[in-house]
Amino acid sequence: MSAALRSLPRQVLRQALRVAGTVLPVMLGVVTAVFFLLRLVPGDPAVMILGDRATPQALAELRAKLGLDAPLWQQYTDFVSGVLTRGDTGDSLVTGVPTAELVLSRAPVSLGIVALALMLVLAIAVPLALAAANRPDGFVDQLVRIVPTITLGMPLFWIGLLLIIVFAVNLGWFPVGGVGAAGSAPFEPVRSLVLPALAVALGMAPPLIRSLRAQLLEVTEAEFVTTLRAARIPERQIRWRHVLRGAALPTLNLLSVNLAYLIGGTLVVEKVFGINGLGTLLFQSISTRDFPVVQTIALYCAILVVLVTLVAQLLSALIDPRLRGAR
């Protein structure tokens, strides 16, 4: 086993610890910024709760049960230091229960729409990216430039109204909208997600198609690439095993910088769909001014970027020997 080989664990684990090392101060900055945020949205949650016909008496008591009548820093210092010693996100001001609780509830809807959403973009982004590469300015490439730019330009919820009128109403391959029931057909809750998941996907591929076309058009002009086909290396082993490999570093660190779109957008389809996750719990809580659980939401997907920026990190430690080595 080479040296190289032999450190590898040593250097990802660095890069982990690097990453990992981000954590803390980005979840803080999301939670600080969400938390005061929400104090400049017009609305009371007391009046939200026991409505607009509550006696003053009944506010107060209301707004002294929940803790809303405490100065806003010892409101904040209180959350902070409940997440930071003992992982407590507080409760829910409308129902009571956990806010954890309830967001880990409808978190399994929405992480499958985003991972499905990732493997669609890819799926889409990749053979386009090497068919518009392989005979630049020809006629796919053409049309691989201006098709995608269409979507991009389209606000979400647009396609994801195309994708239902197309394919749930008149083609009738997928579900108009909800999410199926575990018991009624094994891939039923799976087809559910697919047009949410197309949507989203269709939002984000244009840069990635555009980035990943660039890349490989740039590598396979490289000097290395040219001195493997006078060694008479063949064409698609040097296209797949290093053309697409030089070239996936930029794309795949696009990728985790739109992560944070890939999250949003999966937020905003799932109203487009009428599917219980995140995003209805999300649109439920800020009309009802209920601000633990949109905290709970925002620090959530803080923590979840956060990781899939740790595991971009990684891949790409892996992917390219010299980031292994950098400090």
Contents of the next structure:
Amino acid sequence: MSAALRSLPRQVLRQALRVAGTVLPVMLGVVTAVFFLLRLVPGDPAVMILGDRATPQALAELRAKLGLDAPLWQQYTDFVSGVLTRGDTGDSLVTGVPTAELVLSRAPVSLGIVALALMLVLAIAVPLALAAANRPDGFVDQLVRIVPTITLGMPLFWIGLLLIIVFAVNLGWFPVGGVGAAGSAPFEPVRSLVLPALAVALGMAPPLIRSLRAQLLEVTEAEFVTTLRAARIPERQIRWRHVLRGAALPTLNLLSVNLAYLIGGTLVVEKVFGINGLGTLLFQSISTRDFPVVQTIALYCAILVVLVTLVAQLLSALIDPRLRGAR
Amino acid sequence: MTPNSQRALVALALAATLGLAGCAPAAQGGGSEPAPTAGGTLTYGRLASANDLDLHTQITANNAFAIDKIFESLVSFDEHGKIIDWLAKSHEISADGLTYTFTLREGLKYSDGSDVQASDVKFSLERNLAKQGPLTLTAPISEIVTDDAAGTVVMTLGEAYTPFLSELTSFSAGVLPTDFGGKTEEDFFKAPVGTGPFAVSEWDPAGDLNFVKNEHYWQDGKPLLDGLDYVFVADDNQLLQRLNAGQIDAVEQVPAANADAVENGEATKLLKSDSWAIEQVFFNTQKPEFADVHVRRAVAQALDLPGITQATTFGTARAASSLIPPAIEYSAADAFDAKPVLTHDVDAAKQELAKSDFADGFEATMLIPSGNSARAQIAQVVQESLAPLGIDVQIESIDLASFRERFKAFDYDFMINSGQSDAPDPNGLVTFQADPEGFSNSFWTHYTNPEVTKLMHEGRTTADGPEREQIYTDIQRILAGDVPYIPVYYSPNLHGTTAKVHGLESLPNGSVRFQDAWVEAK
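Same protein, different form: I have the form predicted alone, so give me the form predicted in complex with its partner chain.
Complete assembly follows, chain above in first position.
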């Protein structure tokens, strides 16, 4: 372990450099794709702001004020150079508020859902997978195989609506939606994020349970486990220290691969629960053709995905010594 | 999942919450309303946030119905659309219709406590004219003279323009301090100061907007509320669920499908009023098929408007018979109901089509904005109703921003859209929907009828009275016969509140007045 810790700083540095090498192209690619895809979609932001009855001259004035009358390549280079040189992603066309400010003010609640969903999905998946792998084809195993297939088939917003009806409307355990009004109890915001996070977690859990269960079974059959058993190491210790650790790695990878689902799912449930986070902002901005906001959200999400992938790689390295220094 | 199944789910949710006991309306049996109590905050759920509070550049409802809480104009209208004095205690119109004299109420103050001067009115209206925004005054104003000491504003017109008074009821004719009270324009509209019942306390342009009571409001003892919170909820199902759970006090919009559940809910009430909006089928008369008046008449006669209205609005709306909704002066809706210009008659429709160059029918695409289940349903009924005539209708549903781009480029055959008046005068709708000289080319139908154009000009200069009424009746009759658009139904305003909320006044433009609103202690 000490050797592992000693090699860690170098490992982190190398990873960081690698990530820096990928982050920039990824960001540029995302920004470019989003920029031009958005412009391919018909719809004029000025019309969305001023409505059907705006005169052509009012529309033209607004377009000029918003810089929408400039050639497309110029709008593109302005945006990219703003991001690269000043870290400035521009102002929202609709509200005039700097996009970074808008996105950062919405990020905490969305990240809150992501974090809570991650915890919930682990809290659901790990015990169930363990129980299922403990007795293959047993009752729990059957249950774990059937029930998740049902939730897997349900659209996320449907799960969200069901949760609202059961736990918020009927039982009254959680707020119907929104995030704790101003002046409410301090734990209220967290309470209001539980159902949205649970909706995402329920959608995400099934593949995770299956993967973990399969991994656990595979590792249980592995030679080193047989060896451990032969050495009369207690079964409990084998399971917790060796089997679970061996199975954790593929699960972690699966989790990081599912990150897009997690973020996407969070954006969807926000609408169902009327939570004013990044997802709602994204929907709002797409429907009003508020280009800079959409671009900025895409950019931040891309950064988030790259960062989380990095963290997942580092954790993998920590868990599995074979990966360390292998690259 | 389709919007319909979502609605079904909401209905299920509502039914589940209300339980079996929920069938009896709460208001029954109680009798007397509780006495109003002052104080407290009312939370008002809305589907869109207020993102700009500049009264001279905005028109869309999300901003308009926030701006009208902050700024007020010389005259306004009541829940029936009748023009009433507001900041002016009285007004006079000269016999030739050229001079309008307004006398301000005494002691008028802005929300920051400063006095309202007559010269502020001049400053405000001149900015309105300079901005040429979407709701600018179109009256030919030649001069505005004010007297601060006497509190009078005298406006002179170059020629008589009867809709002027109704234009002045708009929130965009609101009064603000001269030179923005010393602030820059930008700073002023971040925390605007007006005479309205509420002032902005906290505002997230992409989220919630919180108002506090204007302590200097000119109506004694009003508003009753200490605060009014506009809560942004992006999803209409979620909005209703929260109303039902008592998590918010009132909602700006109730989908027609849920109106019954809200009205009969144990904990909820429905607030309904006639509106200035009208749902219509618009024809692009540049398309050869729809350029033919016989085709348009045939389509109109093939549609069972009362049936469509009942089915798609769940009985909340009234089928239309004229372009001008009943909540607007000189509407001929009632007359046309009794004696319609065109009646629903499939055989007559077939005969009418036979007179056209397209007697064997044709193919046409109906454009609708997505996410509007009522319009999707109307489109389906139109599709079915026109099939017997040999008109093969394809439905194209696209998102609102694309929809607007398409029809504004005349890139459509026919579509479902709404018309909405901004003022209680028929001139607005007629000008926007039947003026080939206007920028919208008769609301992108390209309809041109010199007779209507001539009457429209006369309608603007003729003083209110029977003569003006006759002009608009004639216009409505010609439009009903020419059918550049088929008025389908008069959309009602449907707001919902919890049973503990009282005193909301629903206005025909879709806004709600909160001066008398109050909430029972929870």
